[in-house]
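One chain follows as structure tokens, the form predicted alone.
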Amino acid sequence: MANRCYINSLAQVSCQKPLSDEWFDSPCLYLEDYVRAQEPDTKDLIMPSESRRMSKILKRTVSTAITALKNSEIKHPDAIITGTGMGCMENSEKFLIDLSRFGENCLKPTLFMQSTHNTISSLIAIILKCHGYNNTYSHKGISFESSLLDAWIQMKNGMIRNALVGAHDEVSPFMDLVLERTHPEYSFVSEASVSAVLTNNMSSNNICEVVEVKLFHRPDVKELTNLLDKNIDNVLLLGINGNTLNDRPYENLLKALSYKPHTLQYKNIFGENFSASALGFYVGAKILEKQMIPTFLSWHNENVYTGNLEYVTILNHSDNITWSMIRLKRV
């Protein structure tokens, strides 16, 4: 593997101010328990025509693409790579809800083609006209994660050059009530769109370098502790959500480790989904471009880090079976 992977741009629609980083210096502070995502204005972006046809996630998910696309001065990258925990969650809900009310002869069939979870993959490449490796994950909260790695994986061994990797995921009101009762780890429940470039061109435009990508099955504390190295992931970004059942193995990981690294959340101000940790990774890159740490970010932490921040070590966990690494690096 003798590729590297850079990120070259990223953007965001969330509870916070949407294609923006203005969170990084006035977040948008929520009370709520649960919060929808922030709309982005899409007429420069997306035809009407077009645009009247989508769902939000759908806007959403093309707003984030074609911005990060922008920003990275890549028209048509080799390959479009998506994770998502649920889909296109709001039209599988006004499909069955129809199908019940009206039976099967006056169904749209607009409803039932926008729902299925390649739906938003599908249609950034319709959109592009992009023709090559098209791929959805849909692995919990690990859906991220699994779509990065299948992009770094590529890159790494000179399979492609470029990748446009996503994760994205709505909650409607009727979906926040389900994850009351399946999740009860959840806190603050919002919604997610993140869209990244990776590319193995070094250039002025890199944010970061994605050295490591790992998932775990059922990872004990010991085999997570010896993943980390005291002189190099000094900086841990955690998927901790204030909630005792999501944090306790987070805590335990911590408590084991030999050194006291200093550690970071995100879920405090973007909430939780199944694609929050898209989010993280999103967190992290601004973290290493604009080389410092917000305030707000700091978890536990007594002082403000006053280290070199060379490298960021995320960490996420989906209902503590599966876990992942992220690492990042400054260019």
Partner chain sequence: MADKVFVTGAGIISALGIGKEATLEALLNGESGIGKIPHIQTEHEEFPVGEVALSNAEMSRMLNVGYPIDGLRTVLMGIIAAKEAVESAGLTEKELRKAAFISGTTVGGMDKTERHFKTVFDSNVETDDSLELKYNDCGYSTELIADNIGKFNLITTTSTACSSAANAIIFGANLIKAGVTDIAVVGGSEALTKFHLNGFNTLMILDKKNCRPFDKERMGINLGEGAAYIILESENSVKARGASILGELRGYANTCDAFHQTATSKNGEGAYLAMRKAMDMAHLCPQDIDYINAHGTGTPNNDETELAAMQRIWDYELPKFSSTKAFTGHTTSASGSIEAVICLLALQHGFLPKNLGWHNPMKEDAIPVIDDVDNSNVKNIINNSFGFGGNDSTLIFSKFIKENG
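Alongside the form predicted alone that was just displayed, please also present the structure of the form predicted in complex with its partner chain.
Only one chain is given; partner chains and other molecules are left out.
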């Protein structure tokens, strides 16, 4: 696995200012338990005739994908790989509402056509006319990491040179109410759409390098602590959300570590959803690019971090069943 994998560009839509890094200096702070994403201005990104027919998640996806590609050196990625926990949920929801209200005889084809999880990845391919590898992962809170792992191993093995990787999830007001019941480990809920251009090409425009991507199913704490190296993994970016049910597994891991890393969070300003970890990836990359840690990301540290910002290690779990580890390195 001789090839390298760099992040060449990134774009996000979330409850922070869309397609922007403004959150880094002045984040929007919310008191609500649930906030929808700030919609991006699509007029320079999508033709109005196309935009009208797109659901929210599709508009956000196209906005982040086109923006990330515009800011990168790649126009036609070899692979388009997408993670989404719920897919085009709002269209599925509308189809289910129609089904329960009007029965089985006057349903709308467009809702069904744009309800599958892979609608997202294939729409980008249709717009870009990309005939290459195209895949979609839908596995709860590690949907993004599954896509990243797919791209990463293909790039390391020379099967592809570059890839557009992302994760996208929308949460309707109805789904938020459902999530309150079904996911008691959540706290502040919002939406996420993140696109990243990855390349094996070394360039001064690269943001950072992806040096490790690992997924685990029901790991022992020991398996996770063995992964972490006190000389490398000094800065841990965790999926902490302020809810004990979610945070306890991270705390147990930190207790079992033989050293004390500097610990950071991101869900306090970006919120929780199945694609939240993609925002963690985005935040980690931005920290390395800007060589600075915004104070509001600090979690339970006694001091300000003064060490080298060589690596950021992102740890995430979904229901404490699946775990992921992504190690980013400064370039």
